[in-house]
Partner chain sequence: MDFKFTEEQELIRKNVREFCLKNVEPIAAEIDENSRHPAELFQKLSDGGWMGIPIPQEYGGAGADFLTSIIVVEELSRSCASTGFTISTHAGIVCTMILLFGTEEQKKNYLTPMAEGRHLGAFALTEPGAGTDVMAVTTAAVLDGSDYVINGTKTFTSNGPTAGTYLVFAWTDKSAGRKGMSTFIVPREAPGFRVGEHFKKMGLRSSQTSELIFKDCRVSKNNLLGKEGAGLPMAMAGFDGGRIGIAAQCVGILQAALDESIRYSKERIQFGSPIARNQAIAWMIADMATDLSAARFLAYHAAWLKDQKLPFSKEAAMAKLYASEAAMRHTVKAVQIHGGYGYCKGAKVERLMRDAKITEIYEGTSEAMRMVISGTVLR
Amino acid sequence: MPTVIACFKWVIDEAYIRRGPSGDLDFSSVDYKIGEYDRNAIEEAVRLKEASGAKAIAVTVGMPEAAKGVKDALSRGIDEAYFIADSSFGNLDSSQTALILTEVIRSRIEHYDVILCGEGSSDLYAQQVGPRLAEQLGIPCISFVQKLSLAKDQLVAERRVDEGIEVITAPLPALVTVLPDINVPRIPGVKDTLMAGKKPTAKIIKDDLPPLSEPLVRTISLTSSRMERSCERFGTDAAEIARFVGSLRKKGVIG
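Okay, now the structure: that chain only, the form predicted on its own.
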């Protein structure tokens, strides 16, 4: 029976972020959710499970409060979860997250065929965790995937590239990062949510892991962006087109 792992991140719901008076970001009233792209990874793991009889496992690294995200993942059809939690895991960078995931997958999950990650997290969107995890596990990595299937001892993936669609096969095990186009995540029902509480979850704490390396990237500050519109109407005759070009030059849009 194949085993499919879906990695996900419990992130701030951007709908609740407010802009402060000085351009700073106000997180005082935020709620949290499974990242949008990671929902696609979870959904695809469950679809592979339904199509091939696979076992679907979710793995996440985060703060203890992310337990809500574990239950959410289980309610979406995942069979079991590994929850790596510590109060110091709130601001991990991609390199640290990938190292923790590598350690847990190597030491706790004896066999796996496919690892699924979102193309990037909803908060940082660094697009680093999936490729780093594959490199550290020594398995193939296929990114930007919008269609996926399993065939005997390999997977077949359609990935979006600049020139169009590329079809790739890779031996198992392999890691895939998925685009939102790959599926539409299901919405769990009441019964799904109730059943999620009965599914197994292995909780792993910081003391169970090797010493964590220093982050390679640090976030110094966050400020909100501001869009300012300056509306000006132009006609279609030669004089108006010349005025339009002059306006673009004045604003530095063209040379």
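Shifts are known only where both forms have a C-alpha. Treat the numbers as computed from the prediction; the structure is a model and nothing was measured. For the two forms, the rigid core is made up of the largest set of C-alpha atoms that agree within 1.5 Å on superposition. Residue numbers count along the first chain shown, from 1. Compared with the form predicted in complex with its partner chain:
- Of the two rigid parts that account for the rearrangement between the two forms, a single one contains H111 as well as E166.
- Once the larger rigid part is held fixed by C-alpha superposition between the two forms, the smaller part shows a rotation of 23 degrees.
- In sequence order, there is one run of three or more residues whose C-alphas all shift by 2 angstroms or more between the two forms, with the rigid core superposed, and it is 229-255.
Other form of same protein, the form predicted in complex with its partner chain, not the form predicted on its own:
Excluded here are partners and other molecules; the one chain stands alone.
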């Protein structure tokens, strides 16, 4: 029976972030969610499970509040979860997260065939955790995957690349980072959510891990992006179009 691991991050739901008066970001009333692409990774793990009778495991590193995210993942059809939690894990950088995941997968999960990650997280979208994790585990990494299937001892993946679509195979175990096109994540029913808390979850605390590495990225400040509007209105007749072009020229948008 194959084993599929889906890694996910419990992130701030961007719909709740407000912009303060001076362009600062207001996180005072935010809610959290499983990162968008990570939901695709979870869904793909569950699809592989349903197609091949695999066992689907979810792994996440985060603050203790991410316990709700673990239930969310389990309600989506995941069989069991590893939850690595500490109140200091709110601002880990990608290299630290990847090292923690490597340690836990290596030491706790005896056998696995595929590790699925979202192409990037919903909050930082650094696209680092998947490739770093594959490198540290010494397994192939296949990124930008929009279609995936398992065959005997190998996986077949469709990658969306600039030039078109690339179909490749890779020996197992392998790590795959998925694009949102790979599937449509299911919406868990009430019963799925109520049963999630009854599935096995292994909680791992900071003391169970080797000392944390130093972060490679330092966040100096965060500010909101701003879209300036000049609120000019143009008509569709020739004179108005000329005025429109003139206005774009004046602003230096076109030469």
